[in-house]
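In the block that follows, a single chain appears as structure tokens, in the form predicted on its own.
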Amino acid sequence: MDQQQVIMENVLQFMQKDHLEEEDFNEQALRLYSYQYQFNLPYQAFCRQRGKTPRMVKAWRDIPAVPVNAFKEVALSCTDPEKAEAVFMTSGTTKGIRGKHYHPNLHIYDRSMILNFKQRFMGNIEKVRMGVLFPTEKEMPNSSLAHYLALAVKEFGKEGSGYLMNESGVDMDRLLDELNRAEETGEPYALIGASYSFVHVLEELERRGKTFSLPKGSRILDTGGFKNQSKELELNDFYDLLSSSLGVSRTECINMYGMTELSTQFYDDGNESIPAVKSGPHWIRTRVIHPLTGEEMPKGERGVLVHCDLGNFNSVTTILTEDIGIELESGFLLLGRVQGAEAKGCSITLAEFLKAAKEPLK
């Protein structure tokens, strides 16, 4: 068994565990850090510049965090990027440059999604009829969200589940058929997809003067924000409209927060109150730091989110996001994107990373 296979086997076993101590997470994170330091050369250069060799790093909190925009500039991979089974790419909404996340295979990504989705979205339901408000994997082969939603349908969708999109957007006739069917049969129904697609659905339902009362056990999953694809809605208004238009309680309107650069997703437990607390499974941890000093902020104080995802076995476990949040005992609050001094802090870290990472590549 080569080193990559050993690493993957360790991660998969770790994901299957039920009860974990802090030390278990720490040990696994440091094992991955040592592997990534050895084989991910741009990352190694950055860590060396910071004096953070594997011998110096004793805790997962000290693993150097890579700024998320570095994925747009260098290939962060322990294996040959050309041989990756999947390359997930960011949407490229800023400056048109797309970040790339290389996956030599999808075993760990898929296992991470399935275990997490089952617990956080499905609850006590084994399978449910699903409608997807997002393009297919075939239409968007480099979209991690397209893969995630396809996996949801494959693993948890009952017969009759399918995509509710066509070349012009949401296929409203098909969607209305599905919603009517659910009401008539009393069979729970799940709508899953991009937040902006739900905005288009809500607008069209209002235009047609239609509302529904979906059966008990129905649920909604939205993700990804509005990304200039639809009008912006205040979150409170968005979930109010979802609930009143479809007859699904706000506690069953779940938001998933994910990133192309991660292999694990965060969920809330419904959106009865805004902002809802987000949390992940035992193989991902989140810190909140001061953007200029890098020091951890006390619980309850705002800062920039740093995620350590043990599902990221091939790239880097630890990512400095451009999201502002507050750490709580039960997870974190997501407050929006960095701006002002916070954005400046992230830019400084990115400049440091690129200076270190690109020198050995010359």
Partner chain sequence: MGKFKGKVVLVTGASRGIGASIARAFAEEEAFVIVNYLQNKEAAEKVAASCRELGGDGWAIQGDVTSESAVNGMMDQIILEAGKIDVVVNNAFKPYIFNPDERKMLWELKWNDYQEQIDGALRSAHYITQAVLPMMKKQTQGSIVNIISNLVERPIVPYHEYNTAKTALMGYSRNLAAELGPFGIRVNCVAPGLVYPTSASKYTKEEMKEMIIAQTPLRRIALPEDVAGPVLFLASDWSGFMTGQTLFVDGGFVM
The other form holds:
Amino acid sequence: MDQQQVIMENVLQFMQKDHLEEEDFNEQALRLYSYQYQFNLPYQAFCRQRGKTPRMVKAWRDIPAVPVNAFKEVALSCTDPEKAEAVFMTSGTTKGIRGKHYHPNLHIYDRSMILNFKQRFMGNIEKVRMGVLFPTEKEMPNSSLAHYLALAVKEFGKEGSGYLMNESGVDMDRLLDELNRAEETGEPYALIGASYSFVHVLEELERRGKTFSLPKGSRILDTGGFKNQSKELELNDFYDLLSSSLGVSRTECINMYGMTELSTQFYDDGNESIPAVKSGPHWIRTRVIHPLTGEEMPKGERGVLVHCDLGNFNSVTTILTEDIGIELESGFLLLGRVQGAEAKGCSITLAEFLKAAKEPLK
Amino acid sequence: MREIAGYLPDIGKEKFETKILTFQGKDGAIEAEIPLLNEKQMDMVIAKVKKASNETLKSFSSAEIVQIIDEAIERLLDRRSPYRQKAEKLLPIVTGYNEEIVRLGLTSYLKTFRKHELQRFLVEDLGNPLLLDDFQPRVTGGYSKAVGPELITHIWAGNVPALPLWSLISGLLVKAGNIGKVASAEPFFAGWFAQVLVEIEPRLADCFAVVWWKGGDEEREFSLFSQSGVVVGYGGNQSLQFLQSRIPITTRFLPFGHKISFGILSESSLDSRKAWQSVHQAALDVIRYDQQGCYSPHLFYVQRGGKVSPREVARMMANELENYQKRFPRRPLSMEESASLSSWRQKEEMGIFDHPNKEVLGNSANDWTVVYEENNIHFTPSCLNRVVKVMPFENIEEILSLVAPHRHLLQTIGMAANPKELFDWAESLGKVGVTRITALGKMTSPEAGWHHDGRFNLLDLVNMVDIESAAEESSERFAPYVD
Amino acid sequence: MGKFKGKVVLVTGASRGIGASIARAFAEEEAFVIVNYLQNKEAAEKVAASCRELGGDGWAIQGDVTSESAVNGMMDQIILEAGKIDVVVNNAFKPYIFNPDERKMLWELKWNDYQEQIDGALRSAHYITQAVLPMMKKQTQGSIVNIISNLVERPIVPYHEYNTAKTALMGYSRNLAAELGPFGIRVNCVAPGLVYPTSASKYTKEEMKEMIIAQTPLRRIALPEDVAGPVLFLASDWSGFMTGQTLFVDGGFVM
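Form predicted in complex with the partner chain, following the form predicted on its own:
Let us now look at the entire complex, which starts with that chain.
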């Protein structure tokens, strides 16, 4: 077995564990850290700059976190990125450069998704009829979300599950058919997809004056926020509307928080109250830090989220996000994105400069 | 505690709304209560200020106005005066800047508005200051007088303390009525200055107003701008663009956009004796107002060939910033600013892989960051709050080609160079858009009469009224004493 | 949390005596201690192991500090392993027998006797300093502590070549302090009196020790552990505003 196989085997075994000591996570994280330090050379340079060699790092909390924007700058991979089975990319940004997450194969990604999805979304059910409000993998080969949703259908979708999209967005006719069918047959139904697609659905339902009361056991999974793709709804209004338009109680509306840069997702246990507590499986841990000092914030205080995802065996386990949150006993609250800091004075900001540089000189 | 901000002329017993802006400092909070006028009240203020400008202000000679401003500045410079004490107490809380930085900054700034400096200011722009008082003969024949507008509207921005003084004093010197909108980041100083002026000369009471409204209030802005002769606007290009869209063609608009400034250290300033001094001064420019001013340096180009190399300069700069952090700590940053700063630094650190010669220097608390790069020198702004890049260069042409594409954004250069270099480099930097060259350590304290963004402070505000020689000759024919 | 948690400390000549006890003291404060030695691998490994037991980390590394290439090679290894270096304690010196009765008289000394001691104390400190400077400058901080002797202040026994070399090291340190201050690097000296037991002092006569004790206000002779405290102090940020200084650790013998 080569080293990658050994590492993957370790991770898979770790995921299967049902009993976990604090030391187990630490050990596994440090093992991955040594591996990534050795083979992921840009990461090695980064760690050395920070004086954090494997010799100096004694606990998973000390593993240097890589800012998400680094995924745009360098190829963070322990193996040849050219040979990756999947490359997941972040959605386009202002500069048009997309972050890339290389997966030499998707065994662990898929395993992580399946174990976690089963526990957090499926509850007691084995399979459910699903409708997906997002393009297919084929249409978006570099979207981790497209892959995730396809996997959900493949693993947990009953026959008849499928995508409810067409060229112009949500295929309302098919969606209405599905919803009607569910109401008539009483068979639980799951709608899963991008948050903004749900907003379009809600608008369309309102326009058509339609509401549904989906059978008991039906559930909704939204993810990704609104991303300027739809109007920005207050989360409370969003879940109220979902609940009243589709007849799925807010406790059955699960929000998934995932990132292209991770291999593991977080879920809440329904959105009865906002913001809902998010948590992940035992192979991912989240710290809330002060961005300047890197030190952990006391529980209950605002900070920036750092995730240590042992499913990220090939890139880097530990990611510094741009998300602000609060740590709680049972998980964390996600409070939103760090907005670009505004200019305080009259000196130009980076964003403004880039914008000016893009515009032709007058 | 609550402090009234702003200043209103006497518009009778109007009841007006106020807006409360809250500032949280480390030793307590301050609430600024500032008048928020409705449209009718605003029109009353406009009318009042215009009337007073015409009837009162324009009856003063410029010498008298200079005298009044000088007295006001003297009070603000006097650390025992109540206004000064209030400024020293409140501005650090409002802006977050270190108390010493505010105190030193205020003094060095205010002293540029003393009487002799104001006189220089007038001569600088007008040649003959009497032009503001009376028709003055012209060399080519005829007479001219400089007439200020009835009303100048100022849209101030940013949290650099007391910044509104430049344009307000300029407005007063040209005898215009002034209405200023303060920035919510520093709503106090302009109002205090107005009050001091009125204490010194009560007849000025109705000549100005200092107010606030939420930026982007289209109707209000259009109405005010169409009644103004000149609008002076500070802010980012985007907000200036918005402002411009509301300014009628008949109103003159003077926009002061956000700028980028930088430093240049010649090898002649980098021998083993002078290098530290150069770096020390450069670091001072960085920490003053945490680089928030348009004149604050984002980066330093350091010439190769000195006894102390550009890389060593970067490292010395790092230690200087560390020392300044102990002496004048950086203002507390918001979670957003902190996050963007640390992500900026870490992105730079990630770049070390591609550029092993790069160095990212900083302490563990991220109080400051110095990045040294030599492989691909470039020109990009820093994320501010004591973050600078140091890059080496061989000859000035390298810098010129980097900055030339950004001509409209360039402003100040802090330069450590010998006299020949100073003038040679100034020549070529001027061609690519730089408008101010000063010594390191002085970047954040422009001298009196500087040409802000290359423009005239007073000349841009006034209209010249000419009496042509033909009119004068012709008038003679109608004189009662004509024979 | 240990005062030196996350810090990397190099102690030269740390396989025994004062060096070993300094190394252990750093380890107790959770430092990663690099135990440099010249010959005695076994002893050095033991010191490194005890560093790990004490709560820090320890790593024994061979290197002749009087050889420039050896020093550079050693520093490369350290950087590779630890990524940085925060503190250097220049403790190694050319073996010297402190025997007041048998010492060389001035007129017996050849220049080479001086040269040997100067190489041991000064040349080694110089090589180590030069090698560590790029890293410390890059970190814009660092502390260098040079171990000298209280004999620089009061040569009760004129061990000419030794005392001269150590005095040179003090002068060297002060000049470093002046030059490196603008980079945030501090350089200080610790000057112990007679330390017993060490291999260098094992031939010192009891009579001599008694004479020193009688003149020492604290009325005893220094132990190797006594030296560690001031070294740790000068290496820590507790002495953040001290540079170019010499701390005498001799129970008040020199004042």
